[in-house]
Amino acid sequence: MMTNYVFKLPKNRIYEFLNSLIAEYTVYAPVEGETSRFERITDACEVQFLPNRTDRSLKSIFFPPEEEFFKWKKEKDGYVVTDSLKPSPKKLIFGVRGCDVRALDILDRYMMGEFSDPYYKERRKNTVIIGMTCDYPRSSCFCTAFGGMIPHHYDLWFTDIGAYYLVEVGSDTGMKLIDSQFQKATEQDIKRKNQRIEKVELEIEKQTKINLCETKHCSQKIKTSVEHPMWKELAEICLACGKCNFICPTCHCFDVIDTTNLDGSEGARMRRWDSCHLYEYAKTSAENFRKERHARVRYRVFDKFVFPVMRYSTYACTGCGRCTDICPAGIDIREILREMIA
């Protein structure tokens, strides 16, 4: 880490480096449209400056929702199967918030520990996180509930002082982007972001009135909760739909299918995103361990607060809060959690 190393950039110098970036990665960040993404841009005036975090995750970008791992074909000599895994250009993200750099440390675990994924490997190789201070909470936000906004890992990260971009550097690929553009920050600009940060911190504080920090103390008060009345009672409201599963920019189950022609000459393996939510996820040829609706309930809090502490010491959850925004029975993560670490 080089977080002795703080410079300033003017915001109206921003554009220009952002092109910069463009000419020599494949850049992604914040764009709007019915929901605001991240997408690729090809010029620095298609970025959303936005001041919190984006209603969806980066992780379609590492994990998209749909991807082939092969195809084959039957040919005179029997069957040639090509392999989809491609060479993935280095990766810029511009914009990134702290709750979603998180996750990508998540997703990397999941992803890339015991058991590597070759292709989401591929894609995660060679990317640059420039991350974004917020400059206010959405009402769902409780990143603060996991140790505050600011993550331990990124290359460069932005501050908004006023005139200025406060840019603070975490690694030396993100020091190697620091160009003349760039002015050595005073401590008056060093004070005027911590006051910034502190100022957006206490009102997440203020919202969420829970604190998670206390990792194996608060894991185990809600593995002590299988019985507890409150999940049959989300049962009764919760739709069984998924959203929140699909939304979340750490889950990460996946279903395997093979689809073909009807002659059964060419085909592929496909991966597609599942959820522990719906019915015929844990159902298997014997019988379905998981039918009932509060257990799948359960198991979805557990899977984000229990089984990842007992396996990497870490919850599966950042505060982003987007699964609260997008349940239509209106589900809030956070009561859930008051209730069970009362």
Contents of the next structure:
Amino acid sequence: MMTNYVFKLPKNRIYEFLNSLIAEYTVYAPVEGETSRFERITDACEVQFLPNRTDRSLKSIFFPPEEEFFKWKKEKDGYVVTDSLKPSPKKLIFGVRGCDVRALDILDRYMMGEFSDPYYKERRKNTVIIGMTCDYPRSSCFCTAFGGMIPHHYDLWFTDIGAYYLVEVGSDTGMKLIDSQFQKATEQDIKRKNQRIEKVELEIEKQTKINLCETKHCSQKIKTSVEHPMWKELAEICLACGKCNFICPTCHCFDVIDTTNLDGSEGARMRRWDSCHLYEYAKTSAENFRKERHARVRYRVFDKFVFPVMRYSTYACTGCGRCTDICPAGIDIREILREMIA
Amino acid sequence: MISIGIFSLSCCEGCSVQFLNLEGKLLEVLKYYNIENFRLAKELNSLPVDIAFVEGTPTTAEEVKKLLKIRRDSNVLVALGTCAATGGVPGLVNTMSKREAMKVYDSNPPYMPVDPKPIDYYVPVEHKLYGCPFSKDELMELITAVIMNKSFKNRESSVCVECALRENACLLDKGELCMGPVTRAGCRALCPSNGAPCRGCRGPYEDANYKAHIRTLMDMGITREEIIEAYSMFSYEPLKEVIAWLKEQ
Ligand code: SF4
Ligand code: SF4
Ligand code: SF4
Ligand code: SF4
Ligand code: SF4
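Output the structure of the form predicted in complex with its partner chain; the preceding block shows the form predicted alone.
Then the entire complex follows, led off by the chain already shown.
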């Protein structure tokens, strides 16, 4: 690791730099449509320099909402199965925010840890991450509860310091991307960057007001709140639409579906995102063990702040605030946490 | 060969047309199914059949008798579309007195109607295909399940789920009255995916949280009357009690 290597790039060189990346990688970057999201770009001018995170996370690049596993067909000598897994190109994602880099780390644990998902792994491998510091937070952001805006792993990290981007190198791959357009950063530049980050993080801190630092202790507190009256209150207003799960960059549940032609001689197996808020989610052949909505509302919070701590010693939340923004019932995850931790 | 019939009670016959809309797939279906009875598409029709698909809902005593006969002469009865499954649009007439409803006729009304109900009010129904009209994909699912002797089940989640899976921007955020949160999934969120709010044509689903939906809509500034209208359009029969509660708010 060459974490000590710090450079700067004149802002007017960013397009040249991006186009040089496009020549070598399949590049994804923030694009603003009806919702802002990461999209494949083929020219630097398509990139939008947004002040903070996109509406949608990186998740669907690696783990799309619907995905075919394989097809089968009955031939003379039996069934022929064709895997739908295709080799994935070298990817580079530009403009990722700290919360989303952290979310990928968490998603990796679920999808490439003790259980390895070949479809996810194929897309995820060799992905280069170029991150960027937010200019100011969204009203729903609370990443400071999880360590702030700058994650541990990245290849390059950009921070706007006026006429330049300050560029920190986080890996060998990142170092290889540094070309002659980059200049050595000065003490002054680094100080500027630190001030910038401090200022924004202070702003986030002001709207967050949750201290989750003591992971074990906090998760224990939430764990013992099984009977808290709040779960039933939330169940009254929750529509069980699952949108908070689908939008969450770390939610990874899916359902597996087989479709066939009329006699079953041809068909396909696919997966589709699932959500623990849905009535059908915990329905088994024996019984539905989370029939009550309050149990489902609670389960989701536990699966962010209790179970992952037991399994991986980490929360499965990054404070991105997307679930708060998308909830039609106005349920704010921060309010739940404040109630639990207070 | 499995013999089937497609029967019409009071409705717009849109579901019969939707059956023909299977087009190429219909030819596939005909390899396994024999259409014995389909007034819209053929001249000679007979009973009994293995599977009866019934669209619409009885609004006359005659039609009630017709439905009972179809039930007697079939092994499996499928409520085809929302009118048959929940009472659907015909159920709207139950929002007013019969005398008032009959005013649409200039002269004497042709008959005194019976209250439109879902067809399972009169006879047991094995399967329901929701939607106005029903979804072709779901019909194919059912047809395949019958051939392969598998079970068929309706979705027990909302249109919002399918809408979110298509990563649409939510129309509630634009201030539109969308029925997605309380409407049964299965159409792949057809309307919101094309920019129009869901009207609830597939009717409600088991886990729907009406009060939460109503609260959300009212917080958006949508009036009680607008919500009553939206709830009544396709689902007056199943949502009568919710609508009565809403009127008292
Ligand atoms: S739970 Fe909410 S705030 Fe946390 S990572 Fe998921 S979407 Fe973001
Ligand atoms: S169980 Fe719920 S909270 Fe956990 S990953 Fe699945 S959908 Fe997300
Ligand atoms: S987005 Fe809100 S209403 Fe929908 S399931 Fe999540 S908490 Fe419930
Ligand atoms: S547009 Fe309608 S169906 Fe789609 S998520 Fe919003 S409320 Fe649900
Ligand atoms: S989105 Fe709503 S109105 Fe449109 S087809 Fe689906 S259920 Fe019917």
